[in-house]
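In structure tokens, the next block holds one chain alone, the form predicted alone.
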Amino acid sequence: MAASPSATTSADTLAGPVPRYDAIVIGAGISGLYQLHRLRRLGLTVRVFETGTGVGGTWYWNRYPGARFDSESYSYGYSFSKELLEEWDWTEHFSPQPETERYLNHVADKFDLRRDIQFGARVVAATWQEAPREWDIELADGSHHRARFLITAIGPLSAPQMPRLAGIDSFKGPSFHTARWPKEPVDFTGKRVAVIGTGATGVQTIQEVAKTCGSLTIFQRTPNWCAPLHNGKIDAAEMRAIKDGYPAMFAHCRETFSCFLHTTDPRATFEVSDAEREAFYEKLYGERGFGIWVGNFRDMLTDPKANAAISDFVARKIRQRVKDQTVAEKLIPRNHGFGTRRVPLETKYYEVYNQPNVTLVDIKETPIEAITATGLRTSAADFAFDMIVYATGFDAITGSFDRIDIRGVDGQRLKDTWTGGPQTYLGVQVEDFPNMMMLMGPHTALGNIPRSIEYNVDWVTGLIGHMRDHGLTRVEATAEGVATWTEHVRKVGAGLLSNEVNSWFTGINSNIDGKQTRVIARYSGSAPEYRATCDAVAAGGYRELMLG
């Protein structure tokens, strides 16, 4: 392993020695915090670099109105510490952002993690040094740091994307991207507000802004299928019962397809009568969380006719909830079926469109031509606003990697390696990028993210521990391993309707040059299958990797 942080070599400059660590972790979100904790328990020296001024990652940056879990709170928190599970009480079934940020700060304090985190530290470049077998990390302030291992904990949805619109800097009023929301409260009372985008963040923002604003104009390019969240408070007795049931609950999550509490119904859509099918849909629509998406009939996401049946059901719900049927029809997706893109969960979202001060603008019919000093202009009209909210999403999965100049063997750029789409081994390593491990990178099992994070971190920790115990200092994916895994990811995604539509699941982002071609950017198989493959590699001594 590397020398202590105070060690020097001939590479050190007149400005002073370059700090050295056993491992550098990029990001202090859920994965970065846990990875720091695990590596410290191995006795390694670790430094975490975090762009923000606090811990939390997603839950630090995404503080927009209405931001909250859409996985059940108690299934989303860490499971590695019984003491942590026992002492933390969740107040709602789907935790709001402020509570989640408090939780992650509590974790950082409980395990004394802050002393190894450098805040306000944006990594701009990472370069592999072959001779010393280490990574050179450059920060935005020009400083350099070295480590044997580089671990990316930068998340699949952490690179916010602004729309490509003329005049975007000309607006004189306040404007915000949902993923870069100010820490200070934003008051919408009486304001003329524009929200651009109706994805998951847009849906959550819209339903909150509509409560107090003077007027709200929503600019929608592509409608999404939304389903009710059915959130509620958790009282002391229910929290006690949840704590008593933690072992069984986490065991259950390990066995479900995507690590959610919900699991696919074993029946096919048309194996039941019309009445039974309708009753089942009604039941799911009335229950909490993602059940209607990941707990539906087994063929909902593979059979177009089955998908059309649930899509028709949800479309009928939208028509029932939205009074103006012209507006309702605009809110019903036509280019994808229910569940083939991420399903936003909502609380009275559709009812917002019944308010007299809310207007929906379809920008496929009347595109936005420019942002102006006083608002924006479409092909049909000029709009004046006091405030603009950009709920325009992320450069997903690979975007956070693209924003760092990562160079491997012989200076090869990761962005160039992934020009035709990501290629990985187990979603953890990339050929020609030794000693770089990705947490929740492309081709890993997503689903209920913290459940996948804990497994991902434990696996990486096991690999590094194996190397330490065997005196090994270099690990790299093989060309064969990458080709085999990438092809496996493609095969397990075959037949899924979600991989036949444009979304961040398939690497599509029309706002970004070079991201208009559909790729398989995520592992579409089950989480248990993914873990079984990774466990077999570990049990076999990591022979599939080049170790030295």
Ligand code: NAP
Given for the second form:
Amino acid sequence: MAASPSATTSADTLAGPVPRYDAIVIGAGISGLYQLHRLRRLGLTVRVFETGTGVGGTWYWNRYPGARFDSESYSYGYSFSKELLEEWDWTEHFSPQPETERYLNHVADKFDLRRDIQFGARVVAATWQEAPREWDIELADGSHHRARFLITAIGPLSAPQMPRLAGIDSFKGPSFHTARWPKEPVDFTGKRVAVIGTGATGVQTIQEVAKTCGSLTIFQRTPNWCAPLHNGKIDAAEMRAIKDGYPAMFAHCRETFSCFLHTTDPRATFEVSDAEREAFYEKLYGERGFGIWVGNFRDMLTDPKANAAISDFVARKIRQRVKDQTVAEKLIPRNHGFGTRRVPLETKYYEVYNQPNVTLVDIKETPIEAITATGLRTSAADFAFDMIVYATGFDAITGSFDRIDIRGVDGQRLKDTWTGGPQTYLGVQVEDFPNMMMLMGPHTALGNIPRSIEYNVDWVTGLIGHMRDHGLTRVEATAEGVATWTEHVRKVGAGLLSNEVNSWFTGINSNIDGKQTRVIARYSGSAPEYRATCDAVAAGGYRELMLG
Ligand code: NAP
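Since the one above is the form predicted alone, can you give the form predicted in complex with the named molecule too?
Up next: the whole complex, starting with the chain shown before.
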């Protein structure tokens, strides 16, 4: 495979030949950076287009106050380079966004990645060209670029979504979506601040803003079940021990259901006595990270009664931590059980509601009618604010694809192919979209994302390497492969309580037309099973794909 501008073709413009590469990667986040590194090592010419002005993806854009990992820092870094593991020190068990952004910049520098990344470059369209077997990529500036392979590294949570509210542009003060937070620090001191949204992002924002603001009013539509993060500093001795334990730790992550450090408890909820169960919940509530979610009894997310038991435990915790019981009751979810949506991890989140300057507004009781010039109006009252924060989440999983006009064979639009839900082969390929590989696309195992990313990237690199070695230039998922995988994804998700609840996990977004019906958007089987399937395809020479 060779790249670089060659003979003039119909795609070339008056401005000159269209640049050609072996591969174009969209996005310079954790997956795009690693994919660039791997393909370069394979000897390919690669161009990465990144909308932002720096690397980091999620950790570049989400610079809202309080943004930090919810997975243990050391389990979240790249594992592919021993040298990198050895030289990087994490300072906290759950790294704050600035540190993570520094880390990803360090990676970009260390592996000299920047020279192949074009920043401030938003991809608006990608069109498959059958004859030359190339993707034509159009940027927002009107320029075109071509490549044999298109690799989407655009993330499952990267298309920020504003709420649909009347008058949204009329507010005169500063307002921010959390995923488009300014680089300059925002000072909340003495300010009257509104936060709309109480997902994982809202929770992190709220607990930070509450420290300095004049007053904080939280507009909550659906409460979420939050659990303590138990963050802490990492000193030099502990970091040394973590480094020494890396091989074992990464091996362990490879074995767990979703690549987290925590392992599902093999017992069922009611196999143990009431006292043992309570003690186990208490232990998990007191431990760091996602243990209470992914290290709980094995039936917690499948048996409604088991789920009710842990929900009742966490509800009691909320009642203990929040002084005003009317407020506590509003903070307890009623329409879904613990862990059936992503569990926000928190640090004194519930205690924020004990502050005299904090007000919780349940917008199911008193809906927001409009954003006004001076604040917002609910059905019950007018509120005046100096700042409004929209922590209203993302057009998840397929949203970042929908925002690019991706057209495959015969001009078919990916968005149309996925009406009614995504259909993929292994979450990596789509029928009629040859040579397009998705990293962390729909139907892949997400879990502890960097662990899944490294596998995903390695697999895609293996496929491209195989094609190069065999002189192949076109790869496409078969209709049968897509149907089988999509059905498999549906089957492994059946019986999982999280797939019976509205959230981004199930493709629901109240702010977007056409996203009000649940779909199976994520692969919810185990990561080891996912990898075994993909490994078998690779070992068999990718016979399940159409190669030519
Ligand atoms: P989210 O979980 O989708 O939460 C969005 C919030 O905004 C919800 O409370 C939602 O209410 C509310 N909302 C949306 N539209 C609204 C409207 N029109 N009016 C009023 N409220 C509205 O989004 P997120 O909090 O940004 O989190 C998304 C995901 O990002 C997380 O689940 C997690 O996977 C990831 N994340 C990770 C970290 C980390 O690792 N540290 C941190 C933050 C986020 P409803 O629930 O009623 O729709």
